[in-house]
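To begin, one chain is listed below as structure tokens, in the form predicted on its own.
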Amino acid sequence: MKNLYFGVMSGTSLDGIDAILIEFKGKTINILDFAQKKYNPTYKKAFLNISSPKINDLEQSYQLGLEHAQITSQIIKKLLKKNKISKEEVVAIGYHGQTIRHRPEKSYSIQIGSGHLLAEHLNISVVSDFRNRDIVAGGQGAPLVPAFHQTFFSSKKHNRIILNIGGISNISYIRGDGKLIGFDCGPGNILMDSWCQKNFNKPFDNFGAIAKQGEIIDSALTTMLKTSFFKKHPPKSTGRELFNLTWAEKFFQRGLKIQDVQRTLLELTSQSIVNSIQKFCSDFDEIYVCGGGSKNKFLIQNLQEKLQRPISFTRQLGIPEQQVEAAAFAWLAKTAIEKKKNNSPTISGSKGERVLGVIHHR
């Protein structure tokens, strides 16, 4: 019998939703499908006003987490029967959500959308929630993936990052002698794109072209690195909370160039990993990139000048840059259906193991 799962990740981009199908054998990954679907303009629309701190509507968040596990299905009946697959051949569903709040430091993160219906609609198992019971561990939720990285990415020869790039960027530390080092860096795409946005109407800086027109403002770079959050020692992470344009566009002063500002913005996300991997894991052998930033070719290409080394990308590992995450969540549910601790508390900085995720039966 197969040992098939899916993943389902909506990421602090607020892109869309990623979904793959993947059979595991043992230690090695056979991805058999993967599909996204974007979210329309006033879906995303509403997923930010729902996420900022000033909105507190209980029931427009449920309705809308309703709404993500409605078109979740969809995404998952498509798969299935493309690929000719029973849900019967379907162990269970690794099921995010999309995060509209980060608060660990309150004990809890919310993630919305519906495992139950979920379940309901595709008499499929669902795991979810998969951050709180870390976090009232005393961990941090977050970042989930490091242990998913360890388990697909190591080398007995190499110490590696795994940078993925997403809303926020993240590292896992991977050493070939096993120790497993995972926090967030600071903004990924986030704030870059929220600013392409509201200034260029475009979704994201296709390539990083708009912001290799412009020049560093220096005085506000220098200003945003001395944010406390770049200064704290992990286990840390962060989110739209902190991170967010009403942020970002206080180090501004007015009249400057859009451009510049877009430069600026993708130089806090450069120098801010720059910076984590100097302080945190200097010894890195390889680095390899996945999440949205990765086709950011101008980001990249600054990454490399800064670290002076090559990067890499995580298909040379087996598992293309877009669908990393979805591939983890599928891992997580594997392990909490197989009853397997699947935190890190020496990354999330919870007082022991715990098997995480909430499983809502067929």
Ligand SMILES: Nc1ncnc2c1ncn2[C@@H]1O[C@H](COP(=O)(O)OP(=O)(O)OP(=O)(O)O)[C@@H](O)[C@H]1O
Second form
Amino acid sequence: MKNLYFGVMSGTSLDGIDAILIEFKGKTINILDFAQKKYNPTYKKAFLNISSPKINDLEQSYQLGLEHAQITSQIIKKLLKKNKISKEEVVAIGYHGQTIRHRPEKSYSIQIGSGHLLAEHLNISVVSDFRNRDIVAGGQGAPLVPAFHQTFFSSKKHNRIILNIGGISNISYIRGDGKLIGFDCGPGNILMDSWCQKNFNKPFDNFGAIAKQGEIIDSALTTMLKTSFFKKHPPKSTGRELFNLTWAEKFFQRGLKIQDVQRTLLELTSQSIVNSIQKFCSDFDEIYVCGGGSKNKFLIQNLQEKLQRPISFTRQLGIPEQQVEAAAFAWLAKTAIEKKKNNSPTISGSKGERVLGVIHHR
Ligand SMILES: Nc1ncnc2c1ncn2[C@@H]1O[C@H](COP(=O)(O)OP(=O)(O)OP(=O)(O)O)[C@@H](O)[C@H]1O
Ligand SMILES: [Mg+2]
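Next block, the form predicted in complex with the named molecule, ref. the form predicted on its own:
To see the whole picture, the full complex is given below, headed by that same chain.
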């Protein structure tokens, strides 16, 4: 029998739902299929609204979670049909849900999306709510992907950085000697996307073309980089609660050229990543990028110039850039089903190893 799992991820960019179908073969991964479903504008707006710390509408959040599960269920049904796979062959679905609050300092993180409904609709076991057990054990509940990166991307010869540029950017530093470091760096695409949506009416700055036309506003950049999150040592994680458009706009006076602001926000992402690398992983040999930000050519070029090192992409390690996060949640589901410890206390700061994920049995 094949060891088949689905991984379903909806990241902080609020771009939509990524689903991957994977066969695990020992220490290797065989990707059978991958699908992306973008949120429609109404849906995206509703998620953005409910993600605001000021909006505490319980009914709307639960309703949105049910809808998220419904859409996910349709994506999975399509993938099953297309790949001629029956439900019985799938061991489980790792279902992250959509984060609407990340408050480890208050002992919780909320991902909406109903594992109950998904299990009920599909008659497949679903693993969800991966973050909260780590958090109540004193951890950040994030990033959860470094353990997956280490399992599938490590090398005995090289110190490797895996840089995920999603809504938030996070680093896994996998050393040849087996040591693992992981943390959130700060904003990935989140601020660039929000500015672009508001001022250019586009979901994101394609290839960084708009930023490329602008000039860096040095005073704003310098002040933004003084934010205390950037000075913290790991364990650390962050989200929309800190890095949102209202926060960013405070640093820019009215009437500035909108391309210049776009350029400055790109520089904030890039400079904060580079600062983190220089501080915590300066002796790296190789860097591999994943996440949607890997498509931002101008950003990648900018990072490359700052690091004075070639930047590689995770497809060179066997998993395409856009599929890494979803694959990680398939693996987290597998480890949960097998009752294996799947958090990394040294990264999250939790007081011990735990099995993360709540199982909704088929
Ligand atoms: N062609 C492109 N040019 C520039 N940016 C792009 C392009 N394609 C995608 N992106 C960026 O990638 C983002 C989506 O990336 P991704 O799905 O990795 O983020 P995410 O869902 O927030 O994930 P995470 O869980 O890591 O936060 C988009 O919102 C956009 O900013
Ligand atoms: Mg995404």
